[in-house]
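Just the one chain here, laid out as structure tokens, in the form predicted on its own.
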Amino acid sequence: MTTYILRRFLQTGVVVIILSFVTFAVMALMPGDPVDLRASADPHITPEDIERLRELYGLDKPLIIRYKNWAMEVLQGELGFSRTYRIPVTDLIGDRLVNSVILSGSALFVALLIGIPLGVFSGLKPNSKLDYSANMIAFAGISTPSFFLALLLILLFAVQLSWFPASGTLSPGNSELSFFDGLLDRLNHLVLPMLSLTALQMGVYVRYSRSSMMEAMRNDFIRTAKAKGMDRKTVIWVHGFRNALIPIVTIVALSLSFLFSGSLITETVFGYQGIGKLLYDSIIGNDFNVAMVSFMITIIMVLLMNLLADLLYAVIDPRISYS
């Protein structure tokens, strides 16, 4: 298992380093840079001004050369600074990936409460008026476009009936609020994009949810347990349950990185300050720093989190193993 782990880790560090400079590169490729940015500011910058910023920059140097630099620095914790927000990048990812994780850690959470128990209660009734509820839930939550669903939220419950604001993250003044006022004005912000997320994630879990389990429950090893007189409940979350979590377990796992890299058309339509929001702002702003640092969060978090399924498998079915 530890050579496993460890040879994992390596290949995750090798994928990790081609992904920041395909990233790199094609960051690199998009209009404008610092100095394009600023000489169309100043209609009094001279060209030799705009080599000695490129020079400063780093700007006239080899692609390969920028992109050591850039990494050198990363390696050492310096992750450079924000154009947009002119102030550290550390310092602004902090509280947006914070927010993110609250964001979509509380969504998961729902949908997982609430798809997984559904689709598996549907494989066990299959065609049964359980199992057509469940499905048609599933697909219209997988159907719905994220944007539009939002739309319709904030059209509803914010324009309608006026229950929770339509967009942002805190209401002005919340930092002066009591701490039981201002957690009580964080989740009315956070309940509408919440439900978005939780609706989009949720149909993806019923529908694996159900398959997975109509799946198990055909197996010999059924018809072994029921053949002994094992209860019913034993043969359903023992025997079947369990080994219908393996393919759950993947999509899950999936799933959390994106508790760190967060949802960017749902917090972009909300006004949700998370990183899914900054990326979005840092891409149109040209931000390079900060979206560099937005995308190699999301990287790492994907190959991590498909690392974790991968020791899980071992953890739930003992026929795995990784010796």
Given for the second form:
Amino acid sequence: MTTYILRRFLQTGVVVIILSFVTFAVMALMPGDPVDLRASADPHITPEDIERLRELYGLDKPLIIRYKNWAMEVLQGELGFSRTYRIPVTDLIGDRLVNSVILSGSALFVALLIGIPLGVFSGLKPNSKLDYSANMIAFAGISTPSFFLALLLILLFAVQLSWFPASGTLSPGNSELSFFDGLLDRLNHLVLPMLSLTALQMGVYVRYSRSSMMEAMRNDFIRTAKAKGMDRKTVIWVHGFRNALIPIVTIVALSLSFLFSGSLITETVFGYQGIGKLLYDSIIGNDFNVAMVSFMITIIMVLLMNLLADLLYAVIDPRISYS
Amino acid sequence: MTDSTQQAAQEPEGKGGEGFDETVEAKSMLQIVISQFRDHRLAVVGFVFICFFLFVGIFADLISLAINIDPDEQNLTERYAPMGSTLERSYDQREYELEQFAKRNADAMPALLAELSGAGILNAGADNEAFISHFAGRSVAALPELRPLTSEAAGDLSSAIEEFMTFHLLGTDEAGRDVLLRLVYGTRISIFVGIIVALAAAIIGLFIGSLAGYYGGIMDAMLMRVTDSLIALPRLPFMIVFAAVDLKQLPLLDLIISGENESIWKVFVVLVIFSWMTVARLVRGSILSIREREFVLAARTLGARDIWIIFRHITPNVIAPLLVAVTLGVGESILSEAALSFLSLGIQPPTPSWGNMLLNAKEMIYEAPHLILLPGVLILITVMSFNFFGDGLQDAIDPKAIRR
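Counterpart to the form predicted on its own, namely the form predicted together with the partner chain:
Below: every chain and molecule of the assembly, starting with the one above.
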């Protein structure tokens, strides 16, 4: 098991290095390097100045050397300066990551809280009214494009009913509010993006838990337990549900990676200051340092979560072993 | 397709030949597939919607002609008109139409001008320019003045002026363009992109999957490692990065991404890069099992080359699942295209696509909410239709699921 974990970590590390190079090379194709952007903003700049600036920043060197320099600096914790925000990237990333984890984490929590019971109960009574409506909800959630759902929520709850703000993370002047009011303000901004993400994910959980519950209840030992005259509740929860849990946990583990990659569109539509919006804004704004770092963070998180999911399988299901 | 259905049709009949019930009418494979597909009600609904959207997309130009509006015609004085409004065309457009009228009827113009000045509508000795500026300015208010005139040219002029009024069933957008027509042309773009992306991805996936599956060994390990890592990656952040950079700087891609529809081809390239993996996996899996079958061994014994075996003997057996994958892929590509366009990294305006229409509508969510609902609902319906259609197709052509 230990060797397996070590090997997987090593593999993930290699993949991260390859991907960082590919991303670096692709981002080098962005229209206009930092010097071009600076030159276009300064009418007095001469071609010699441009040449000198290029040399100063090392932009005249070949791609592989530039990548090596960048990677060395990042490894030493030097993430560079943001062109658009005018602050070090390190100061920018922390808050955004926290915001993203709050948003996606709460969405995941609510989705599980509603989705799994809904799926389990509809799996217990297939073709009932509950099953039918749960299926409808699941299908609607899975098929609706995230950006359209976000716009619909804004249209209904912000434009028509004005219950919640249409966008943002905090109101201006939030820091002057008392702790409780400040928290309330944050929650107020969180509701719509969270609802949107919840609706998108919940369908998957409903479907999975429904089918795995049905599968579990078809086992022979369930019939045996019933035949022994065991209490119905014990049969369902101790014998059925515990076995249904294995596939459910795996799908939850897999969707952990979604925490970091799935909310990009939702964050952008709601103007929620998370890592996804940061990535989008930096790419649109040609902010190379921020784009590179936020992209790599997203990728590393996704890969780590996938790894975690793989390892969780073995912990949950004793039948799987990686030796 | 016909090849594989015939092959498949002979197999089950041959096996069940002895116990064949004489009262049951024999059906060809195609008939069975169609009748099974019909049982899947939602899939049939999806299929009908797909046909409708295809029809709209193909005949977009005819629709534009029929309602006599150009999809790019702007009218900045009539932005965000409500649904079902009748609007006056912009002054520039009226001027343009009158110029065209004067050009078309160049021979009859002197007589018409004389008639108009005789009736006191124009000053004596007025030329074409005075004529155009007078009627462009007066617009439909000039119609009563023209009524007493009897000549044929005056009648033509009246009908030309009547066309200054346009009817907009779904209102107008932020540039005063007709929303219905924008949606119609958006349908064309979205469906077109969805279909060619899914087809191109299928061809690439077929190629890579067959190489990996047929040769196995190192080739298989390498190709599948790449495929698996691409599947494990989050698609959207990658697509955004690729869509944002200048892909034309890469060799080969500059051949594809060129011409006036550059943004469409760019979206095509970005989407294809990230959507061939499913097909590759599917094809590899099927080939691994088919490779061991007797007819492949027979072909090899007869001296067939690898390429021939892959494309003539193995590919036809993969076509059915491939078809399903392509159908589902179309829905997914339409969704991705809309997402990219919505993030302003996909199809660039003024070319309409459902995604960039949503983006524009987002700015005006308070003033014109219907502009969000229309393209959004179209995306939803189309994607669901392709998903249902794919599901139904899968059930219908799966030989294991055949009910008799």
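Bear in mind that the values here come from a model prediction, so they are computed numbers and not experimental data. The term rigid core refers to the most C-alpha atoms you can superpose between the two forms while keeping them within 1.5 Å. Numbering follows the first chain given and starts at 1.
Annotation: Cα of Pro126 displaced by at least 2 Å between the two forms, core superposition.
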